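Just the one chain here, laid out as structure tokens, in the form predicted alone.
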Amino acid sequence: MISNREQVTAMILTAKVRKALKWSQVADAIGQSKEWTTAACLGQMTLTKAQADVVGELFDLNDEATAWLQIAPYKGSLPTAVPTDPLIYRLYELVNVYGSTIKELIHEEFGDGIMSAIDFSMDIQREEDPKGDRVHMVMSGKFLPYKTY
């Protein structure tokens, strides 16, 4: 019996390693970006029944696990308040160092509001550089102005 979404994520990661699958292959199979697909398989997004069935087949999941993929997850479920994984910590550090700058520049350009993490897309690519390859990350979220009432 499966009691939470984290168990399904563990099943997916185990099968991914065993089958040597890449997230881009899973994304192609369900017709979504590799970024969204990875987030979904790691338990941060809800899959449709059709998507869950494909993921279930790719990762040899049973019907119960496939059903869990269709339930709205608890999002933002890092195991600690301050991340300990070095890569995730660097993103956390980036927001700590540049967050006020990003906020200031967004407010200057758009006004008072936020960038949506719901109406959102992300693209991560390798950028070749003779001094060492770079991570090229683009995040695009709809601007949502605060309302007055």
Given for the second form:
Number of protein chains: 10
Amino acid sequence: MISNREQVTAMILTAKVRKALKWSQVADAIGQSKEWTTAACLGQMTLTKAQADVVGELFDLNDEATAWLQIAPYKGSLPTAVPTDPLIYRLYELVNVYGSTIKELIHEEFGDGIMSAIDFSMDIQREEDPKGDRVHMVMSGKFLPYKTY
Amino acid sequence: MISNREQVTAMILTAKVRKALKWSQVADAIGQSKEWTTAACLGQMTLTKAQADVVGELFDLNDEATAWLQIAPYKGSLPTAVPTDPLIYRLYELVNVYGSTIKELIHEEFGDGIMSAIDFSMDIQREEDPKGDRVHMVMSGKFLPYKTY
Amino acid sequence: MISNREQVTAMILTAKVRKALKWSQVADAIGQSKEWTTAACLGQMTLTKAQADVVGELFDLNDEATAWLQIAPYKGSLPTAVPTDPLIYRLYELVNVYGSTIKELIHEEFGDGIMSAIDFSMDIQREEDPKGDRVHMVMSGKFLPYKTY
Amino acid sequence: MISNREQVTAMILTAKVRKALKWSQVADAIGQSKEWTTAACLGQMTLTKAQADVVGELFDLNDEATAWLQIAPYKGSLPTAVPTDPLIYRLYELVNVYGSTIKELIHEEFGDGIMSAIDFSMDIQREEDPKGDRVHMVMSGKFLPYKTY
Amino acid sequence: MISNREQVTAMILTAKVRKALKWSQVADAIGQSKEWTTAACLGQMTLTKAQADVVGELFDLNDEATAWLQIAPYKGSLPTAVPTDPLIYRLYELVNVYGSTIKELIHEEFGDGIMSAIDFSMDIQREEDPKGDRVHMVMSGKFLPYKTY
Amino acid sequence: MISNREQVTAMILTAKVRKALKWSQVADAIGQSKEWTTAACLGQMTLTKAQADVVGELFDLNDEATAWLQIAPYKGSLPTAVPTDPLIYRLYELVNVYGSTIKELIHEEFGDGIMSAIDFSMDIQREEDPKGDRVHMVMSGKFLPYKTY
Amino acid sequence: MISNREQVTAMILTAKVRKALKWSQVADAIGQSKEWTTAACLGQMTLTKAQADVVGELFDLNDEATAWLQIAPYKGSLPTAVPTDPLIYRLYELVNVYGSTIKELIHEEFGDGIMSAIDFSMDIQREEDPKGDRVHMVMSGKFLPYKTY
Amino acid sequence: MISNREQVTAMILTAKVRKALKWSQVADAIGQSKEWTTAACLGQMTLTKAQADVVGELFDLNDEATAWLQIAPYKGSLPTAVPTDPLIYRLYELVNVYGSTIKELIHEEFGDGIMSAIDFSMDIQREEDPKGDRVHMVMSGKFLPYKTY
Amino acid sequence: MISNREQVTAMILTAKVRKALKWSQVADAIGQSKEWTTAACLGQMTLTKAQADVVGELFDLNDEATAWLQIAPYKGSLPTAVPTDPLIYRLYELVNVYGSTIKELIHEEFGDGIMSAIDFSMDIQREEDPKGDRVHMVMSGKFLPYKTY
Amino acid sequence: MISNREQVTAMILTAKVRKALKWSQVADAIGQSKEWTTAACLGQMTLTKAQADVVGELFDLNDEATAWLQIAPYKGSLPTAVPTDPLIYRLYELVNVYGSTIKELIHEEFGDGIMSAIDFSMDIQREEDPKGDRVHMVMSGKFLPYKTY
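Okay, that is the form predicted alone; can I get the form predicted in complex with another copy of the chain now?
What follows is the whole complex; the chain from before opens it.
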């Protein structure tokens, strides 16, 4: 009996290790970016029936698990409010150190409002650099203004 | 008597409102990006004497405040671990929803390690879009691998 | 010296008690709804220069305070993550008890996505009822769908 | 052995996915609003014997599970005090940003007291809009005044 | 300049020590119970103009403070979620140890619903006892049932 | 294998639903008040052998479970420091809103000390009222004075 | 204007440093143990008029401060729930490591109940030891049994 | 499969209830104080092979469990930072109320340093008293001074 | 089915107790330092195939577990933000007491930046001392400077 | 009026910026290591009269501040349990990632016990390295064994 999406995520991770799959292969198979595809497989996005069928086959999921992939999940991928994993903590640290800066610069350019985390996309690439390669992340989110009413 | 950098940040914010300065003007004056400059003025970076003198003049700071700008500050710009401000929360939400995804993809590309939040730069631009302009953020951080020893 | 919006909110609250003003009067004076107007005066919204001038005059604010009203504030009006005030706690309790319900019903109607808290408006009215009058709150927020990319 | 209502909620969610039921169908079957019905199925409300029998049949529950539906549950549907799911967080954000505003306006209209979260009903509808459909939520709660004694 | 009720509470406590007043004297002066009166003076209840004038005179408050007594306050009298003071902690402990018991017994008698903390009164008396006098607290709150809709 | 009292509480709750027992019946069977009896069955009190045998029979407990009922349990019946269940939260709210009041009045009557939560009893009754029946709770705890030494 | 006991504690600490007083001298002056006396001066106990007068004179307190010493204070002397100071943390660690042990042994000896923290006294002495002197703490608290009712 | 010491503690507690053993009997069997023995059985101390064999026999532990008793455990016996159990909370309250006092008196007697919680022993006895027997706890910890370097 | 690295860590700890292995033996077997090897076995580092095969054989792991050792794990080895185990707490205490000192001295020597926790190695040795042997820990991390951009 | 050590730390930090002193100069002046000296000036250690006089002169402290330097302070230099400053967080991360490793290795070498954080010294040096200089930290703490009693 599967009663939440996290169980499906665990099944996917188990199968991924066993079958030594790569996220980019999964992304190719369903024809979406590797960023969206990974987030979806990790329980953060909702798949269409066609996408879920492909994912189900790649990871040997049963029908019940495949059905759960098509249900909007309870999102949030961190076990604690402040993440302990060093890689993810660095992202949290950037929000902490640069949060007020990003707020100031978006307001200076656009006025009061936010960058959407829903109408949003992300792209992660290797940036070659003789002093050591870099992670290059591009985030693009629609600006949503506060309006008077 | 100034005993911490936060007091200097408050003086800068007060002067910025009174003199209606823009962060981009400050950045031009000290010859750095608007992202680094804003972070520095908000108490997250250390300025050189030359930079501090320019900032001090722009914001009418006294000598004591200008000296504090040249001291490495206790960093972190958020009043609570989970930020309440909607704009900054969206960044936190991205870390929460996409954190495990970013971790998986960086590891898939680079192996175990992190994206540095120190050897790091950021660029924020308006991305024009007929369906509504977007915030375009580029982050670049050096990949640092874990090694055996 | 004013270094954050909370100081201006405190000045407004002080003047409001002293002058016995009503929020509906302030709303009429700036020509916006009482909901937006109150939120703005309590430090959650950004005012235009014209609006700020009216508010400044009503509450006897000085120029510095009036300038701050036109700056996008750090938002969030609660002193603790779980509010202690009984009226505000009831709202939190509704999110806690009905949160999963609202999520299910919005997803059933719209698919995966959220109700915007930015492209949002609210209206609070007295609902007369022989068994005891009721508070009638209407909230309207744009649905924002998650999309694949 | 079932020892709490959360286990019954998990059974309902599992069956709902497997049988591809809609909350509105369940609501029709027991003759209540979709809002109350969903909250009840998610473990927040107590059902009568008749309602529990219908729900039990729809979700293939055994007698023990159906009995638990008739017991007043320990309420609260969120795994953390500040919800991580973006849809539910937006509701929390509204309480945070507008909480003090709602408090002020209810007190201005009714005097000191609260909007009941018990003598309460809610209605969620799609609000068609050429600029993008909206979520329209109506909440109605009895005003309960504080009295002297 | 007074910008919140807590400042008035501090003024009352200061004056109470200086003038060696008793809460029961204050209660007599405004003609209410000592429980409601004390809660009101400690910033948890709203006073009428007549009551506020009496309290203002007893504690030598200025007009601004007396005006604040007539504004519905942000309630909650504890500095931390779990109180450290031994007397108040014992009350918290009772909620912790007996909370599930009280819930069970109210539901057994009344069905699903709550005891109101708003339509509520309290009486505290000395209960003489040869083995040591006791604190006798009576709490009476209206039962509010959850209903279907 | 039973390794803590919480497992016994779960067994009791399961049996109570299955056998549709009432707490008052259990109380009659062991000859104690319904308040103490319910607290004991919910894992907050220690039973004598005789009491445990009666409870064990009523709820079909095995010998190991019956033995655990006679062991002083780790007490505390709430899953979180601030309870989410609306009925129990109202009790917490009373401590929060009236905590400082109760402290002041007990000190005014008795001097410095506490109301014992151990040498304590409680009685919960329905209080009939034409405007809606009320929950009537009486708490009686021995006053314990702080003394110098 | 003094509005809480913590201000008086600060005044005492300031004077103690300035006048280089020892707690044992204060204890001798008021004729109580050094443990009770120190706790009282640090804002955890209530003094009689006679005791307060002596303390007031020793620490050069004004009448208002001396009056506050006679009011039952809001107790609790730690700034955080888990203390950061190494000496006080060791005490917390003892509760953490030995807490379940002490509970088991008191229950084995006395049955269910607690050691009172109110009807309590403490004595701290130097214990000479050739391998390094030791801190010798004796705590004595009345056992209070839970009883059925 | 046993993967941590807590599982062994649960096995011991289960057997202790089933076999109605007393901690003092266990202490006699291994020839240590009842305080150290109980702490060891509750997973806070490391046993020698000889001690573990005795404990293993008394509680019918298998070889794997007996081996775990000889591994230094991850210590800490409380499920939450602030304990909810009334007996253990009283100890926490003593740290909270008397923590600063103990700190002052140890520093006054010994200078800056701590009482060791490692080079430490404890003794708990019944103290007969006509007004009600008392718990008598003696704690002895080596004083460790901070030194300059 | 293994769905996370923590399960593999539990398997390793279980086998280590059963087979009475030492970390230094494991380190020798894979030809790395005991510090890195232990951290890797405890789920904090990623092993190569060759290393994982050796570890798998030493601890009798199945293929699935051995595969998980080669996946970058979610790091962080403490169950709570502030560790309760006395040995690990002492490390936390050092960060708390000396954190600001280390920050000052690194900045004084190197300017603004950090000591890397990734490009990092550690060595723990016994330091013989007639007054009692000491733990000697050497930490070496690359200095990473903040730069302007 | 100075009522705690933190005020003296603030005075020292203010003077240090104004006079552009280095910690190593202060250490030389009082003849102690730069590590102990900095910790002492930052409010974590107690100074002798001679040391305090030197520090007082260097930082232009008045007599009251100099007296406070000789009082054992309430220790702990971080504003939050999990530090936000990137440099200090890296130390916390090391405790989190390597905490269980250090515990295992110390126990393997010494048996059950701890590394003292009191009988402790620390040395921080620049380690020259062609791939980038490193921070070299040596910590030495006495091993304290748990013993039976």
